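Just the one chain here, the form predicted on its own, laid out as structure tokens.
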Amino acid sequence: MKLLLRNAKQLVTCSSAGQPFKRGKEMSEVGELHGADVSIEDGIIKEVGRNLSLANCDVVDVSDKIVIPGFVDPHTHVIFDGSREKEFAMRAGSKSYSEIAANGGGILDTVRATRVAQKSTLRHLAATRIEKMLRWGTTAIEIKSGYGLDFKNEVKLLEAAIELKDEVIPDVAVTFLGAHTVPPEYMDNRAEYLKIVTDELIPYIVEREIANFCDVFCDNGFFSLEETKYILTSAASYGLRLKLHADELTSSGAVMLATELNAVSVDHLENISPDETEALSASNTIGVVLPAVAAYLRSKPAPARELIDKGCAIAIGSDFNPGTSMVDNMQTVMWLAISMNGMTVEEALNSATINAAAAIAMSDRIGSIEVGKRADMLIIDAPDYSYLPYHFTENRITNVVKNGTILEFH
């Protein structure tokens, strides 16, 4: 299929000038063009410029529209069963995240519901959630396991995620998060569960090719720095790329570990220390900020303003999950990043596109409107790109373009 988008009122490329991501001051540049065309062939961007021609193609006049890259959500937990709205009410009544988890709520509540659910049910639930995300402009998504917490159920979740690659339109990156928390049956024998993760699950996952990344929740009450290093070192030895939940509840030193192990991303960062900030800024690890979590938990937001000013490469994600962020809309995440984390509109847009793509190691093919990349774009009926986070409750996307195809929603 050939497609020509003609004469965009405003075309925002989010180009990173040949680099895999933007960092520091570079995040203020979005590559704004006016009256530009985009030619697309076989799902790939062929040219970006003015007065382009393309033989035997469909032409779409976007002279009154904004065109931006499709959003990339680099941190989600969309595969689960059950609901935790009661915890939301408990937190509103002053119960903390840690208190709820210590009394059997939190992650373990979702684990109980997810373990008894059939894989087909979980896949259907996740596909429905991803469809909603797509309508709000998310054209690529990361999916974590972590609600199985035993061999059978972690594999079930990863298989469901891999099968979703063929069922949903957005690109899918899959992350193994068997170390989300210690399951109740191993609370008195943590070492045995670590062995299951490193000696049984990781080798099986790699052999079956059912995950791209390995992640660990390193924080007080979950996995220690030593346990985290043990798991991630094992994962790296088998060829899995690394991610890390870090500094959500406390400053644990996990960011230092992530940079030492050359992790692709380190996520949360609400309690990152000054030393960790310096280490992150000197690394190629993407810091993923999750604004909706701080909003749900009424907790301190990650210091994105400081991190960017120090030269870090920052992305944003929804952290869509049943307990601390039922946000499926990256436009809302952008608004929160601007309002709570101190980002500018331009920084938030780059964080939701090119840098988010880098956080799932896909920025070589998605995340910006550049020649040679996939044609994943959003056509928007708005006066300016800043209108999206400004009026985040109103979806002004008129068309989602995925791999050069204009999608139709019913």
Ligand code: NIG
Second form
Amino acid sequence: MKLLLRNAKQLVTCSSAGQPFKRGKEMSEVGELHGADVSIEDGIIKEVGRNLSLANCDVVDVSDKIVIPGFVDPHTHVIFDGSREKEFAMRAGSKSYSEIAANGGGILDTVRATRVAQKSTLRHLAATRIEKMLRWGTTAIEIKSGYGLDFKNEVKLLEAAIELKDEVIPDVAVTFLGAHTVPPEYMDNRAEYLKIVTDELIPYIVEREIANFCDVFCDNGFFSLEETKYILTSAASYGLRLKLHADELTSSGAVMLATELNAVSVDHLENISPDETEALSASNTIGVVLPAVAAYLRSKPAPARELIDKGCAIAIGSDFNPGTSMVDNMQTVMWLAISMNGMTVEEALNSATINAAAAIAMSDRIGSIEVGKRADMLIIDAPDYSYLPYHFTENRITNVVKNGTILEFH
Ligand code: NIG
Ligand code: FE
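Would you generate the structure of this protein in the form predicted in complex with N-(iminomethyl)-L-glutamic acid (NIG), following the form predicted on its own above?
So here's everything in the complex, that chain up top.
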């Protein structure tokens, strides 16, 4: 299968010049070309330049279009059953996320609905959500477990995620989030649940190869710093790579822990402290900002502007989940990152592509339009790339190219 995109009005590469990601000032540069072609063979980008030739290929004239890399969504909780609009309404009144969670709502509400659902039902629900994401331009995603919270149900969610890979979207990073919250049956015996996570689930998951990453929700009312360290150290000893939900509701010191343990990413950061900002900027851990969450929780946005000015590498994600973000669209996430978190359009674009790919350890293959990378690209009918976050309610994408194939939507 060969494809030639001919004469793009504007082509944005988001190239990171051989580095796995961009940090600080580098994030201002998106790599803009005019009149460029892209040749693709067997799903891989062969050449980017002017007047390319490729024998026996399909040619698409993009002279009135812009072309950008497919979006990567590096943080989602897309597999769940049920919905939580009643909590959304409660928070619009006077209740906080923490109060609702402490009274058995929040994550536990979704756990109740998800535990009784068949794997096939969950897979179907998630596939429908991911197909919508693909239309909005997301060509690779991370998927977390975390609504099972016992052996059988966590494995069910991870297996569903693995099945979605290739069947629905080829590039999926799967994250084990057994430590999302303590399940009700272990409320009075947290240590026992931690043991199930470290001594039963992690070894099984690694042996069956059903997850790439381990994540913990480290926050007041969820897992302490000490418990988080215990779980992540165990996961790392089995070869899982690390992620962390950090500083979402309160400042917990989890960013320090993430940098010490060389986590691939540390996510949320709404309440990051000055010391943690320094540590993050001196590390190779990607800070993943999730702008929709602060909007849903009506809380303080993560200080992305300051983090980038301090030299951090920042990515953005939807955090699609039934509690704190029903946003499935990275164009909306870009708009929020710009309007709420102080990012520039260029920073938001790099954060949603190359840096998001790095946040799931895939930037060697995806995240930018560069020779040798997978051909994941968006062909867009818009005057300029800034149009996407500017008019995010209208989908201007005319074609999604995944692995060198133009996707057909029905
Ligand atoms: O990223 N913080 C933890 N997890 C989700 C919320 C999950 C839920 O409320 O169901 C988040 O915000
Ligand atoms: Fe999350």
